[in-house]
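A single chain comes next, written as structure tokens; it is the form predicted alone.
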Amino acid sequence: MASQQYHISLLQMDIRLADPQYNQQRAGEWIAEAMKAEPKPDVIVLPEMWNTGYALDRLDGIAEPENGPICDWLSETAAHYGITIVGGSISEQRSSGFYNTLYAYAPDGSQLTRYDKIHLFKLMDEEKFMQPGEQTTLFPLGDVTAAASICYDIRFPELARTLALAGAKVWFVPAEWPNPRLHHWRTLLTARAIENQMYVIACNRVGRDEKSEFFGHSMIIDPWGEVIAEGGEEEGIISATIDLELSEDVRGRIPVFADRRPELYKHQD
């Protein structure tokens, strides 16, 4: 069996509103900087909507076309460095509308998954401009199963539990989580890790746009709920090495999944 240890780097970057060319250049610079570190990352994670930010009323003409140049760039970058890239999410335009879409690419450049955000955040008017996704995602990370969701999705414990029951040992969460809800961010991410006994790896942006300020605090949390790496409120690279065998160890010590009684969890009218 291949090693289940992975060195993870989260790119906690600022995002220039409605300027995808600039943001792609900056993302490339951050990736190149991350690859200078020792140990070099096996997995790099970008934040949510890093190509345009929440320029929702201006997406026509700046959102990425489906399977467009950014996808090619993410694929080529993953292959160039021989790493897995969880490409945050991007605003994407299709014939059916705009989507908040996550792509992940393998070290050979092949696409591992595409996931459209299923819970749209009404406080930032997402539902007025974007279409919701209709399915969850699991994808391979070496020999283990990984999952990915986006930002507001972490408020739905049913989603995280569904992914864990399907075998996920690590959950990637790119975000644009704004002030003042830092307590919610840290608590929800930690709870999802503890209750599902899996790693939670969340990359949040920093900076501000026309309506919101973003606090960073990107986090890598182990299956015990211990925060093993956390960013501050400035741009930077947050890194840690994870061992996915720990998830199985924790699940063996506290058999939450074996002790579930789902027949009693259904609402009784």
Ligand SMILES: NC(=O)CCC(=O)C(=O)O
Given for the second form:
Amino acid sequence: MASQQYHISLLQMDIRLADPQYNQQRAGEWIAEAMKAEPKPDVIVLPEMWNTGYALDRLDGIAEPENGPICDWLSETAAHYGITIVGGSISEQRSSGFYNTLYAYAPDGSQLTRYDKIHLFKLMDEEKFMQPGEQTTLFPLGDVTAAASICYDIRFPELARTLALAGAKVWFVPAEWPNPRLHHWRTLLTARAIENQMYVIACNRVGRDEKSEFFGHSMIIDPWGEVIAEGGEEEGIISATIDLELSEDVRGRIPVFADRRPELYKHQD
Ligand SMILES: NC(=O)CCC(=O)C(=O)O
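Given the form predicted alone above, I would also like to look at the protein as it appears in the form predicted in complex with the named molecule.
Let's see the whole complex now, leading with the same chain.
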């Protein structure tokens, strides 16, 4: 079996509202910077909607076309450096509307997954402008099953549990999670890691837009719930090495999955 160790780098970047060219240039600079580190990252993660930010009322004309140039760029960048890129999410325009869409690419540049955010966040008016996704996603990270969801999705424990039951040992979560809910962000991510005995790898943006201020605090949490890396509130690269065998180890010690009693998880009067 191939090694299950991966060096992960999260690009905790600021995002300029409604300026995809500038944001792509900055993302490229951040990736080049991350690749100078030793050890070099195997996996790079970007935040949510990093191309446009939450410029929801201006997406027409600035959102990416389906499988558009940003996807080509993510694919070429992954192949150029020989890394996996969990490309955060981008705002994408299709004939059926706008979507908040995550793409991931393998080290050979092939597309690993495309996922449309399934829970749209009403507090930021997402549902007024965007269409929800209709399915969850799993994808291979080497020999291991990985999952990805987006930001508000972390509030739905049944989603994380479904992904873990389907085999996920690591869950990637790009985000634009604003103040003042840092306590929710840290607690929910940690709970999802502990209850599902999997790595949770969450990349949040920093900076502000016209309505919100974003606090960063990108996190890499292991299957015991230990925070092994956490960002501050400034732009930066947050890195750690993970060992996906730890998930099996923790599941063996506290056999939550074997002990589940799903036949009782329905309310009876
Ligand atoms: N972009 C988002 O989905 C934000 C979710 C959020 O802030 C929350 O509290 O949930």
